[in-house]
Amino acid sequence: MSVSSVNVRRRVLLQGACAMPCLGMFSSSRAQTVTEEFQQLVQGLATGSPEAVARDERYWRQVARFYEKTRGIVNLEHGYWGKMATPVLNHYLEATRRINRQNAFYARKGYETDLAQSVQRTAEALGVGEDEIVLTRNASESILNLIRQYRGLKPGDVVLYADVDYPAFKRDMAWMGTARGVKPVMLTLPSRATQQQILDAYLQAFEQYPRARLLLLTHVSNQHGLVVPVREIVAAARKRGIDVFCDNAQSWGLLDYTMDELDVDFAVFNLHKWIGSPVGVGALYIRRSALHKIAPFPGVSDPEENHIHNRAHIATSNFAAMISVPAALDFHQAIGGKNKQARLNYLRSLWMNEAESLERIELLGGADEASRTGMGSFRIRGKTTIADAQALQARIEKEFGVFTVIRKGLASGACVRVTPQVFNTPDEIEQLLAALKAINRKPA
């Protein structure tokens, strides 16, 4: 769907709301004026294939103006959440005075339309059903949704998981050993890994425990943005009777993707990471044939098994940050999400092509180009501590004012984390390179 197509469509509907002018449809037209005022500064830039786009700095200039960077550092470490794009944030500003203002005025009698239409946008953006998506807080809230509320268990049975896996997620599903009497097993994938090698690890887990019915996979992991092949594993589990919760809190917009490519029957998003939402809101996909095997949440009845949102409660959240959905897909979408994903993964070529040549530095993740995303890791040959990594994260932030991140939970041993975003300069790239080569010369 093309940007002004959508700018149509929401002007639309502001038309219906007049009735209510109070309530409803915060489709702001400031954050509809600098959309438009996107496409007029990119006009005639990023007209070729995403990988030619993905170079041409002058469109990537005019994207800049609209964040506002990080002062005095480079700072490298965006996989944590996402900066709002400025449409967005005034959009979001916007939306929390005037609920400030209306307060439960607005809660009562305007907020399920407009969130209504920010559940469409998710839908639509992923190509779903509006029934097969609810919005939550976080990834976190809405993995524990699922395997709280997982009704495929019986004692002795058997749920896989992996060393590339969210920290939490992977306590989360070891807990299932006490709490539901199954056994938890953690699988341990290569530090470097191609797709084929990703695969046949889950494979060969498959035949060892024939009795595993349940597997937590992620589709770009946190710890070094390695790729799994989500489908082919998936269609693997699924002729085994295994089901599978995709994590895809760190793939939704690093990626440019909709559901069926991947055929999961359950996923969990954030939209305040790489699509650019506010600070709090995340996303539970449940295919509709699949919600039978998803209980209410408890203490809720859903007698006709058909509501997706009775699986999930999340009280009272941020309204403002909740309408604002439609705004960052606006722009995300305004940027082109191919173009996007060819862009972070252009600037993670320039720092960690290079650095396969440097001794003392081990890059971690994906091994083959199709097992890669703009994010990447790495750390001294050798050093796999917290206690190194957390040296070698600090050294780089001191001296040479690049700001990362420690990851930590792979079996391999912990890591520094890279994730530049898409305002991120190929000079800012090359200051990270320089300290990897001056720390690869010299030891600390």
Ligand SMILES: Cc1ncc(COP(=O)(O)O)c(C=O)c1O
Second form
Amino acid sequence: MSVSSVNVRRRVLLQGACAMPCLGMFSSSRAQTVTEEFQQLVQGLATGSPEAVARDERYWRQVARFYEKTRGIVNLEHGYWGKMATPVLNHYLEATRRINRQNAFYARKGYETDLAQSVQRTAEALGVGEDEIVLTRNASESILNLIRQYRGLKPGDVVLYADVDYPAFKRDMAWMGTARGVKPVMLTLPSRATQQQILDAYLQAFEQYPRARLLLLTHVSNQHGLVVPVREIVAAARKRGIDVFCDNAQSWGLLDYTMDELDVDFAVFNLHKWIGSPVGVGALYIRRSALHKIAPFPGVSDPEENHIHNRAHIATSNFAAMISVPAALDFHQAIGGKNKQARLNYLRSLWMNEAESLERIELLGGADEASRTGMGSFRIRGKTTIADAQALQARIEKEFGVFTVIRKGLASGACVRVTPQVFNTPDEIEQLLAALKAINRKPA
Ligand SMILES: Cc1ncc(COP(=O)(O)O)c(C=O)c1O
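Now that we've seen the form predicted alone, could you pull up the form predicted in complex with this ligand?
Zooming out: every chain and molecule, the one shown earlier first.
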């Protein structure tokens, strides 16, 4: 890459502008300066433990400068998809222009190399082999590859999932009942639970359903941010011959981990949530030694059974999004996964710790710190219908200027979910807390 193209890129990143840089023919246009620029801004700040960094407001003010924020509303709904930091956004826009200009010439001759780099960086960040990861368009696509192509079921077997799982994935598991002649069983977890209580609930289900052969397990629930003890549940499942499909769509980047910590054989991810890639990037992980349990994508042949990319077929997809993964990972890693997790947990603790003493407010999800993330949910005690949650969400938005979202998948009823991002401030969390206090005084 020529010096001038690097300089052009640097200018684009620094100005946040959308100029058209003159890059090499197939340059993957990796934003070399993402990390450098970040380091310059935070120089001298935040050198302690993640918990100390989490409380260093000067550091997070600098981080916030890398994001364009909505005006006129405090947005505390970042569980849907992750906003790109401006260097990632600029990289993506530039890649979109370049690929559009080069069209099939790039797609047919340059894309494969760039895509391989995105796979390599994803695998490296997760601590797995490149032959164990395939990039997909989202976690929903990845889970369908697992569910439809799983070979390990006989009619009459039981497949387990839980109320805290992602609603569409619950539907997919239930679909196996008619499609595969198995018995789908949905477990109900306590609306608030510790790691031990969650583990006990799964252990009890394993005892109750000896014909269980497959479990959908959600690392972090999209309902209330609950973290389940994946490693322990997987170990218990494995002893009983139960395979586990782990849904890491919400957890990767919200929590900092590598796959050896979870020890799962199958997992699905989103990079467009907490890793901060453009929308349209997910991943599928299949442990090398478990590949034979997932059939190739319908119609694809893989006689040697050794190619994970034969398990998915993403067809024509957003080239620019796929090749922006290294830039997104650069930015994520520049902040530091552990720092990000600690900051998001800290922001959650700022409202949840105080809300704990509000007698009319019911908090949901993790009952101990290990079961909690930056995401959390609540409702007015006894008000569990969807209409109740909608009214509560609308009141918080209209009267207090704070945007949240309702979730309606829990067996215990609907709730309002709160999900700050790294650029939200303690003052904004205070605005939510003021709303909760007012609602506690006057619930209707
Ligand atoms: C826990 C969980 N699983 C799966 C998904 C599905 O993600 P996508 O729509 O990107 O496939 C989500 C999305 O919010 C989620 O939170």
